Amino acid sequence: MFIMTRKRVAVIGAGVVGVSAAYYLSKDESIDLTIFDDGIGQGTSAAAGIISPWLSRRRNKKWYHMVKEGAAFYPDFLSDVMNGDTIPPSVYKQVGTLVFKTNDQYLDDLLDIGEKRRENAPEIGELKILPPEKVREKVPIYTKESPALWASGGARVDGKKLVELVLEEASKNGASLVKERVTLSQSEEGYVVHTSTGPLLFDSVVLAAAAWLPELLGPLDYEVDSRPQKGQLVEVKLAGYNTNDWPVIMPEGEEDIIPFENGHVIIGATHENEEGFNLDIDENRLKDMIVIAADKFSDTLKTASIESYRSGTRAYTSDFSPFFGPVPGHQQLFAASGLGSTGLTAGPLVGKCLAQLVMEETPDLPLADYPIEQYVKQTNEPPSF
């Protein structure tokens, strides 16, 4: 009697990229899947995201294609994860985006950009410049007098709740989760993940460890252009306000304002390139961020109660471009990194692409546009097994 051997696959890293890859891999009954993550410093779990990439002035067209497709992918992705049930608004909700600029001409320029991009990205929705009184109709606490560009297709996402939701569904499909930090090596039989209880052998490995990718690939003699960026956020509570349907707010600077349900509002995040993997909270910096956000948008924020602080680690490359694909010299070792602050927008789609590569399918995003070989390079000849 013939017994089919299941393909042993490991996913190292359970941020948004890793859990998304794991979700799609877990749906394949021919795969025996294990996910590894120690839960320390993960950027996704600290993050609250704005899914509204269309109005960026960044000129990198390949980056824009990734985030545009990532934003369009979100509703289908979560509908799949929820098996057609309603997507929890505490995880993801389309609420629209308000973009502010200090120069009104910049708003006109962004409106022109958005209208051109909407031809290939109808999910942008309605676009128009709103006067201050119309901004107040959407966000009653607005106390300033500047206009804003409105894009109705913008959405908010809670990174921690997103990861928990997707990971739960992958587990229901049979994936195993090991909550510890691991290392990687290669043997004649495949790839070895070293855990506290001993080595585990896998046929294929997905490395979705963001800024920790150099640490994982170092023992295999690779240098990786991926480094940590610290991001800090602060959560405040606006007592007495129904914030459930308020849009996300993007002033100039780091002080994005992301309203969630029941008066909870996230402000941030910082982009700190010199802090390494330091996760210490700088309360003074975050309190200053509240003041700056209040000066730009609403004095009411100054009286809001502080509920919590968050700190996490993103990954970025020397040219701030993301990459993914098979690790050079390896057919069954796959990696992604460098998504930076757009990780929540592009992460689910990049995760799906990694799963497609494991399953020997053509990825939804073209590998040639995000060439891993520019960022992951061998320092010595690989061993011959």
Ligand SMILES: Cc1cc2nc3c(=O)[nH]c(=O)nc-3n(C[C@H](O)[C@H](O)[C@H](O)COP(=O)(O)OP(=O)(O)OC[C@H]3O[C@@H](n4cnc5c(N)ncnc54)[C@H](O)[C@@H]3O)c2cc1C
Given for the second form:
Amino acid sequence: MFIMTRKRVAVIGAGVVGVSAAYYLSKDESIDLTIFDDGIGQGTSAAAGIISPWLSRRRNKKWYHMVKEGAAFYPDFLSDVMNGDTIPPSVYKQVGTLVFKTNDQYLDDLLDIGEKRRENAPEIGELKILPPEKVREKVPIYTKESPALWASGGARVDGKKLVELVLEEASKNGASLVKERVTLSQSEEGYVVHTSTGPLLFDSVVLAAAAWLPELLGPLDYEVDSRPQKGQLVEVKLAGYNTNDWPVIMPEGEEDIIPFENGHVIIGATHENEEGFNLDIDENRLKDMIVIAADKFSDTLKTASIESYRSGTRAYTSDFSPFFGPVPGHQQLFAASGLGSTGLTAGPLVGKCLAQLVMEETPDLPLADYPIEQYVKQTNEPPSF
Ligand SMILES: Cc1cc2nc3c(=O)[nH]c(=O)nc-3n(C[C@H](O)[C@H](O)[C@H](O)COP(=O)(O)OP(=O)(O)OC[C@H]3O[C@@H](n4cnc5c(N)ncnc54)[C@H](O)[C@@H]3O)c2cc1C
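Switching forms now, from the form predicted alone to the form predicted together with this ligand, please provide the structure.
Starting with the chain above, the whole complex follows.
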């Protein structure tokens, strides 16, 4: 009788990148998949949830390509995960985006940028400058008198729910999840993931460990240019408002306003480069964010009740560019990191690319544009087993 030997694959990290990689790997019956996740400080479950990359003034074309394609991929990814069933609106919904600028000329310039970009990114949808009364039709609590740029393709996603949904589908396909912090080493037989119950051997490993990648690759003699950035935000409840279809609101500054369902609204997030992996909540700073958001958008926000505070860790590189690919010197070890403040947007596509590499397929994003060797450098030759 012919017995097929399945390829043993580990995914370390179950944020948006890891679960997306795991989902695609779990569909391949020749793979025996185990996912490891610690979860503390995870960026994905802390994220604000904005999927609207097209109106950024950042000039990095390769980054833009990644996030534009990432945003376009979301509906297809989730339809795939849902097997054609309706995507739960509490997880992901295209509600549009309202972008504000302090100066009307900047808004006109942004409209020009958006119209040019729409030629290659039809998913931006309708673009137009809305006068304040039209902004109020979309978000009745708006009390200011500035116009906004409307992009109908913008979406919001609940990172925590997204991860849960995708993990559930991966486990239906046979993947197992181990919820603990692990370390990695290499032996003659393959890669060894060290768990609290002993070592486990794998043929191939995906490191979707964001800001924790240096810690995982250090023992294998690599220096990694990726570091933590702390982000904090606050969730408030606007009692009595149906916020289900309100768009994502992006005033200038850090205080974005992301309405979810049934009056739940996120305000944030901070970008703190000097805090390392510290997750402490600074309530005063977050209360100030509510006041600033209220001053820019609507005093009603000041009357909202505070539901919760969240903090999480983003990963960023020294030039703020993301990377992914095979770890230099290894053919069966793959990693991604440095997705920064738009990693929720790029995550499903980057995860799919990592899965494609494991399955020896050509990744949907060009590897050469996100060169891992620029950020992951060997300090010693790997052993030649
Ligand atoms: C406050 C905040 C707001 C944000 N808002 C947005 C937004 O609106 N839009 C957007 O596009 N992006 C946003 N981001 C960025 C986005 O959330 C991240 O870039 C993205 O989630 C990164 O995904 P990831 O899968 O690479 O990493 P993560 O989601 O951080 O997941 C990595 C996982 O690996 C696990 N791990 C690491 N090492 C180990 C180990 N040794 N053993 C076991 N497990 C391990 C960690 O515990 C973690 O669970 C935000 C981030 C923050 C913090």
